[in-house]
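So this first bit is one chain, no partners, the form predicted alone, shown in structure tokens.
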Amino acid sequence: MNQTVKIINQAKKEGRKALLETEAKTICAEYGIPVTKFNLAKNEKEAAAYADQIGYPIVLKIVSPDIIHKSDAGGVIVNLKTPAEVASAYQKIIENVKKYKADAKIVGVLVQEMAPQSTEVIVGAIKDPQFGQTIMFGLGGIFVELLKDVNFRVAPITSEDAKEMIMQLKAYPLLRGYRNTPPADIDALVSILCNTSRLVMDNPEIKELDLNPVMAYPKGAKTVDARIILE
């Protein structure tokens, strides 16, 4: 996993514990964890060109080691539908971030496809002092804090473990399809859980990993936000 090792080593060299979202998503993709299409733009012209390649609607997000909570800094703009909207949103984000933290180091702006809404789940990993790497699965988005419906397993996990983690959720009926909610592709979620387990077992320097939300579709799934913290 060359890119993963390269990214982690570079962050260590720069004394950074939190990986940039572009780095976290590159690592996820390398481990077969599906992520939204994305590219890093350094100016508004690049942003508009990448948006055309990716396809609309588009989300823009600030990429900066100094900005952890992007929304608080006005660093996220969603549902952009034209190159002109993307270019103007790029400038707006840079302005907002400079106002929020004048000395923030700005790497660029993440240009990302806007994943269609669906059932949101969370996949995570936490390095426990006693048990080592543990994998977490639960309902994502606002439900994480509201329902606290999550399951944990000590890594490495098998696909059977992953299936159990999903089926033992109180909200499992929602993932099977409930009223107007379409069923989620359970096999795709099992695959994400197993690949996450492999990722943290291969890279013990990872202290926390957070994929939230992961959009669970009737066919496939997509990671919208990815966060990786090193020891």
Contents of the next structure:
Amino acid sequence: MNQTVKIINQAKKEGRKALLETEAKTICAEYGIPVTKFNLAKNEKEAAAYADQIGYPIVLKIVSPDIIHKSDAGGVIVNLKTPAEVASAYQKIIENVKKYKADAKIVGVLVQEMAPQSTEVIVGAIKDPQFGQTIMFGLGGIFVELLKDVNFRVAPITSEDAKEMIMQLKAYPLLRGYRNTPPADIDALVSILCNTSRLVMDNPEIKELDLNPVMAYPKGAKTVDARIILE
Ligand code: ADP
Ligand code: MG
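After the form predicted alone, can we look at the form predicted in complex with adenosine-5'-diphosphate?
Time for the whole complex; same chain goes first.
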């Protein structure tokens, strides 16, 4: 787990508690959690070149230690279809972020594969003062925010635990497929939950982890946004 330890130590050294999306996704990938392809661009020309490599459509996102909720800052632009659109979105993001927080330190702009729309789920981990690392699972959007339809288990979890966390959701029928909603690959979600458990058990200095959203597909799943907060 070389990269993970290196990234966490570097953040500690710099006195940063919130890891950048690039760092969080590199850690996830090292633990076998599927993430969207990405590359960090430092200018619009680089952004367009990376977009060509990754393939369209593309999503651009701000990478800044001072911006935790990127879309609140106008720091996320989706569905870019040409190098010219990528280049102008790069400028737009920098402009938006400067307006939102004039002194925000900008590391660059993340050029990222756009994951096709699907059922959005959330995987989380939180270090409970009493129970230690705890894993969370729910469906995205109103399911978690309004209905609080989420399940928790104390880590480490087995794949049986993970299956239960999924199947005991009130919204579980949606994951089995309902009307326009295609069924989700439950095994892929179980694997993400177990790998998340392994990740936070191996790295007790992680206080919070948020994969929000994870796109759940009929075959596979993909993490679109990842956040890790250290103690
Ligand atoms: P934040 O949560 O910091 O505002 P996100 O990275 O979650 O930023 O982006 C906001 C929203 O944009 C996501 O919830 C998702 O709907 C969409 N989005 C972001 N990245 C992608 C991507 N790579 N593919 C598809 N949709 C994306
Ligand atoms: Mg998000």
